[in-house]
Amino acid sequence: MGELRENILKQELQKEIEIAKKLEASGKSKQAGPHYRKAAIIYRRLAYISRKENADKFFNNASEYEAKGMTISTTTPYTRAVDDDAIKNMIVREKPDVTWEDIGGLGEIKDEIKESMMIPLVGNKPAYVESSRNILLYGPPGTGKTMIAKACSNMLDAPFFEVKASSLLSKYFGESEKIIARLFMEAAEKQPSIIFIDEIDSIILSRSSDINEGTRRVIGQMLTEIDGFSADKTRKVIIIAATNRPWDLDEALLSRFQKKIYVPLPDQKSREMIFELHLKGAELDSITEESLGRISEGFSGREISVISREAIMNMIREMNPDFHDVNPKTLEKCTLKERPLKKEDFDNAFSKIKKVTDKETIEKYKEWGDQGL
């Protein structure tokens, strides 16, 4: 009986919470809050007659939702305005044009997410075959996760909303809540899609740090609109978060990742891929390929790209000396000279380009994964 009463419960609360969202897209915050409240009625209810474990959530939630309700109401136009400019400007219109063959190495790690992708998106499958579709990838910065949540978006041909934190926090009370439904709303409205929130981190530290109270309703809102999007199995939305420090990330958040990738720095196969796709076209003399993934052992798929640039540029200083001084007019008629990339070039462009991991936040990393956090 006890369990039929909490689906009972977990049904209104979804519709409650499915008619506020509508309304307030529409643009009738004053309607919806009323919704918002009753959402967090039953989200008491359902706290009240749950294990344990679960109370707290659902109080949690409760507190949110009755904070929403309050606040939603004193919506302006104005603030609506920055919210349609803020959805706007998360969504990428043209398709991103990242493939997986642009991101050198992680075979196992593209197939991995490859088929978390596809796998929701599937029409007919057995009732128990489920994937992720809530996906952390977390690693050293530089290491390609943008690329790849980019390259999942133009495989799936889906609209792909890259957030921003700066995007995401308002100095305005109650606005960055509103921006964050409105997100997850739009997202939902043209599935299948992509969220990618890059660097987590700097929005959804943990709940035990020393923050404010509008980051800890940011918090509530993001956790409230993703325990949505997981409820309804029928959404094709999947979301993607990016972090370079996973350590600080709040336990509730992490929990609803059911699938948190590893992306590490590139070994010495996918270092030599990493340079290949940076100097096709170019040819070396003294160095090749393989060498350079040799002496570039603890670096980023990103500083590899940066030596590249750094040792092609070598070279076309050398090779024309007096470019700077050439008249902008005539650049278009303008022939640049080259010459092969030599030993010389890499090892100037290796001087002024450092390793930004360390090998003890390597081992934190891995020490972090095999937490089963």
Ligand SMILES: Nc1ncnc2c1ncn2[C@@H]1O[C@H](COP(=O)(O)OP(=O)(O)OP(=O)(O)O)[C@@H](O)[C@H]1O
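Treat the numbers as computed from the prediction; the structure is a model and nothing was measured. Numbering follows the first chain given and starts at 1. Whichever C-alpha set is largest while still superposing within 1.5 Å between the two forms counts as the rigid core. Compared with the form predicted in complex with the named molecule:
- Superposition on the rigid core between the two forms places the CA atom of N314 less than 2 Å from its counterpart.
- In a rigid-core overlay of the protein, Q14 has its C-alpha displaced by at least 2 Å between the two forms.
- Core-aligned CA deviation for L341 between the two forms: less than 2 Å.
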Contents of the next structure:
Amino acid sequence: MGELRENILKQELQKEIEIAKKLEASGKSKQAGPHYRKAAIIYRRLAYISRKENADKFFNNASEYEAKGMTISTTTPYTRAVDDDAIKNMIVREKPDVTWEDIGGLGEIKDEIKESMMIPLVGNKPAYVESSRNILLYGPPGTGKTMIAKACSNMLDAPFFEVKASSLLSKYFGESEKIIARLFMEAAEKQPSIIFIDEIDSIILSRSSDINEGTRRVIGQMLTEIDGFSADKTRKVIIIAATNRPWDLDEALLSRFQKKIYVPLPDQKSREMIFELHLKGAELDSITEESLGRISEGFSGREISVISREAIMNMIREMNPDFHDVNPKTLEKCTLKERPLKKEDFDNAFSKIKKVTDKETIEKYKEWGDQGL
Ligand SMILES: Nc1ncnc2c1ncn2[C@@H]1O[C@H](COP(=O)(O)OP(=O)(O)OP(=O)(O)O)[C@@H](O)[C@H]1O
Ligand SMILES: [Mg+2]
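For comparison with the form predicted alone, would you give the structure of this protein in the form predicted in complex with the named molecule?
All chains and molecules follow, beginning with the one already shown.
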């Protein structure tokens, strides 16, 4: 899966850079800016899913293109009114449908998070009981961080305000501070509510001094808003941030998240439970969820979901070899043949899916956690 995703991203990247260069060459730098910034986002995405050797290079390229996109926009200002649509697009208004039962494994972590979510909302508690309302979830890709944030919102029946940090810097560049301010304001009006800042590392690429002006302003605005919230002890807005690269985070921002929770790759028992969830309804033959859990060490929940889907499709393909010849108009009446899933279906699926996170990176998470930042 990693390779496929990487190839798709690289194609998108090439397209954005080509468009940007063409526009720039024909004197339309104002239009080129957003394409350069889009390229920066794609580079960052590539960095997340790449091995360490490439990740650093991709991050550097991302900074370069972001700077280029912004320089172009400064000479020919890129303005976009923050209309209500911009805010609306960033807010998931409907209640997320993920529940704690959909998340396999992670036993103690789930309990710890539930507890941190609920304590701030308790009406009668001793004054000395305080719980951080700002929680940072960190860990490898595909381990359930986004699911956890959604399950929290679902559990509390609280509006969920989701912000992708990368879109703050790209799509709405120049308006990002206003959007942040509006977002926190709306969340406060609708409290109890949850603000979920996904990919928080993408706005804070480096602690170095060359971090660009736009990023600096976005961080500044976020710090101001978070501090404003924290000062008001009665406010019932919970801020959850998620990242794959906690070591890239700005220290000032990091210090606002007193509660940092590591969401690791699933252990054997958790993998078994995740397989159970993703194979629900399917019958198994010559293999069990337990054995699948045993042989899938190092795979994330997301990879397990892809393996499950792939194994199911292998079976469906074998049982319905002429499916692609079915007249599309008759699909409604068509019945797919099925049989219990076999070991071979999974062997084939495993051979196609690569682990995204290597041992070295897992050590890096542990070391970072041990620093007790
Ligand atoms: N513990 C789990 N139980 C069940 N499914 C899981 C679990 N973890 C991950 N998945 C599957 O993987 C998908 C991705 O999970 P999620 O988006 O929560 O990962 P993430 O940690 O936010 O990843 P990223 O860091 O890349 O954003 C889910 O939609 C689900 O199908
Ligand atoms: Mg996520």
